[in-house]
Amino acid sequence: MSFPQGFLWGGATAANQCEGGYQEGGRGLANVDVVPHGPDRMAVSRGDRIMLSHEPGYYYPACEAIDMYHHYKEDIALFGEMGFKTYRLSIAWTRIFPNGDESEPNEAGLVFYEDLFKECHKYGIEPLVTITHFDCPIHLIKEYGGWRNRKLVDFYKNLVTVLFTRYKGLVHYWLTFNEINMILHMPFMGAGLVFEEGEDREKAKYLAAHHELVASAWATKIAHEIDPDNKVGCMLAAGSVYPYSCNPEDVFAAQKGNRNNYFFIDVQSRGQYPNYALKEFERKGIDVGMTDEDRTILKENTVDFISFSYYSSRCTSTDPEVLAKGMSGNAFRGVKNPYLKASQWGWQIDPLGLRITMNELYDRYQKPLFIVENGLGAKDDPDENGYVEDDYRIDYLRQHILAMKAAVEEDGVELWGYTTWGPIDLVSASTGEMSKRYGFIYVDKDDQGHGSLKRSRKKSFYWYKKVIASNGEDLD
């Protein structure tokens, strides 16, 4: 068999996209709560449009999302029915520390996640917990400027110490920051950054990134000290960058594109800033405020494994005519690869690209991999019972699992697990839509927030159950 016994099959969500209950249990306001649905969403996510509270005339989908805050027992039971071995979820920072800078945590928030983790274990599901998934308390943005301020490192250390202590024995797998490289593309979502007129944005983003990298290393150190059984991983928005042509200029542009993404994982996995980044900072006059303590913490506390999301590969060119026809996939801009088809949202579909990406990551780091997001956002047409014949989703996942299997079986890549993105329909991070559905479980809710929230099984629910039961051997 391709996958070892104990391979961790499951699904992945984020608190801000599914949990809701944004004012319940003492929870504070977070950046993700004020990112609206509609045309201003990306401008707010990038920090271009400053929005630090709810404004009239906007719909904020994260506030209720799919209300997993009240439905988690029902939802985890459905995951258990599918046979999940793991469930990746995230902690809402403001449930634990409503403002982010308190000295003592909010007990109601701690109890909520404790109950949730115990519910997972009831079905034999191992929690895989993302500590920060596009989540920064609004108070830390208003008072300190988000992650551009080094003080957030200490607030994060306080957060993780509480989490590792309280959930010792309940959680063994942790991720520090979701898609840490997304700070370059959606800095408000990734680091709570909003920009003032004339500010050097690139310097601000890399300063914030440095603080997150140092905080991640501290979290790894603290996790291992509190419980030596803890496994801590980093998390990358992955997808190899291809050159549009064999023109050496295009090949070099693709290499630089890959470096921009791998830079963060180079630090988290190798323990130091790579030379190419140091030279780039030197040319651009970027000073991240590196201290001797930072160097030591980074060097001595590298991650145990590399986790990543994969939805599509990317393509780049130096030809102005090709660049003029650029397309957007997720938050990344690129050029259209003429050899690939695309989803309804324009994300190019490239199963072989997953195998390529896995090999690149494993060759580069020689650490175990964990695919923690992979899925197809598509419009579903349910019948009167909420049942969806989503063969398109099944086909997408089948092809990607086959590529994953080849990387393990034929290329020797060490892979710990696979969690599909959105095992249950949830709010899209990029668009704020519910109609961009990923789940095996349909949730009755529309893009304007209307619906009963009723859950129902899709065709893919039964297919994925069979995949897990066969440990990835039965993909028909």
Contents of the next structure:
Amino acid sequence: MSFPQGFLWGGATAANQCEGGYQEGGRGLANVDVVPHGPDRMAVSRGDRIMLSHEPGYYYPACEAIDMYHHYKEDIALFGEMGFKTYRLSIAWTRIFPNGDESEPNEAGLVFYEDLFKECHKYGIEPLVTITHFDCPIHLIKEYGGWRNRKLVDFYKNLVTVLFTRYKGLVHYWLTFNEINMILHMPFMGAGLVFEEGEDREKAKYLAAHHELVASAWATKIAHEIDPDNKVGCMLAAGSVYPYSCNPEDVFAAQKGNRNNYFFIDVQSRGQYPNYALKEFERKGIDVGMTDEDRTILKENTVDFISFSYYSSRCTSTDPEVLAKGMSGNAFRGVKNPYLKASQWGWQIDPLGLRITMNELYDRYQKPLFIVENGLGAKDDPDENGYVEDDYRIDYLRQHILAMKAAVEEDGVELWGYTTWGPIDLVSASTGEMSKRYGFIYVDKDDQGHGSLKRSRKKSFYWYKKVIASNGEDLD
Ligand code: BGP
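Please show me the structure of the same protein in the form predicted together with 6-O-phosphono-beta-D-galactopyranose, now that we have looked at it in the form predicted on its own.
The complete assembly is shown below, putting the previous chain first.
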């Protein structure tokens, strides 16, 4: 048997991409509520186009999303039917603290998640909770400038103390920040940052990153103090950077690309800033305001496990001709790898890259890994009952599960679990579309927000059920 007994199979979602109900139960407005669908989405996500409230003429897909706020019992029952052992979801900060800086939490928000966790346990599903998944109260952005302000560390400490206390016994697995390295690429989504003309963006991003790293270490400390059974993980948008050629210049560029990402996990897992980052900050005049207390907190509270998302490897080059070709794809822009095929959205498909990434992470940190996102965003064509023959999705997942199996079986990587991204169709983070579907469960809703929200099982639903029932042995 390649996967240990108790291996955590499941699926992963984020509040802003599925919950909706953005004004219900006393919830406050968050950054994610004001990121529109359409051509301005990336500029807003990056903090280039400042949009801190709803503007006329835009559609904001997070406001209703797939309305899981009202459908969660039905959705969790479907996850239960597939045999999920875990369900990764995120907390909307503004349900618990509508403005973010209150001293008392909002009871209605706490009750919502309490009921949801209890619903999971009915089916033997262990919740895996992301505390912050692209989520920051608008009030904290307007009043304090988002994570560039150290005060957010204190607000986050209040939030996590409330969560760990209230959900003690109901939740044992926590992730502090989703894809923490995304702060460099989508700083408004990742850290509530908007930029003024002429501002040194790199400095602002690393200052915000430092505050998130310190907040993450505090959360780890508080989680362990409140319940020694709590396991806390970091979360990286992973995918090794390959050199385009064996030219040492390309190899060195790839190493730098990897360090840009691993920097965050180096701090969260090893407890200190790596020398390469200290040197770079010195050269660039970046001062993150490290205090003695920060140093101690980081050192003494490293994570219990390393979680990550994996969609693709990346590739880099120093050759201007190769660079000029560019590539489409996600927030991590790189060059096109000629050996790989790509999804309908231009994300390259590289199952062996998952094994390579797992090995790199395990070699570097020697801590258990948890794959908390992996999947294929694709267009589906449902029949009149909402059934989709999604062999392309099954094939993508099968190839990746085989690669992960090889990493466990043949390389000896310690892996706690695997949650596919978007087990139920939800709003795409990068495009705001519904038509970029990842689910085993089809949701009737289109890119403009029309549809009955009806849920139906796809072919992959029955396939994944079999995969889980056989603990990853039956992949046919
Ligand atoms: C990751 C995010 C998710 C998710 C996923 C797929 O970066 O953590 O929130 O959305 O990517 O990306 P997309 O929705 O853009 O297809």
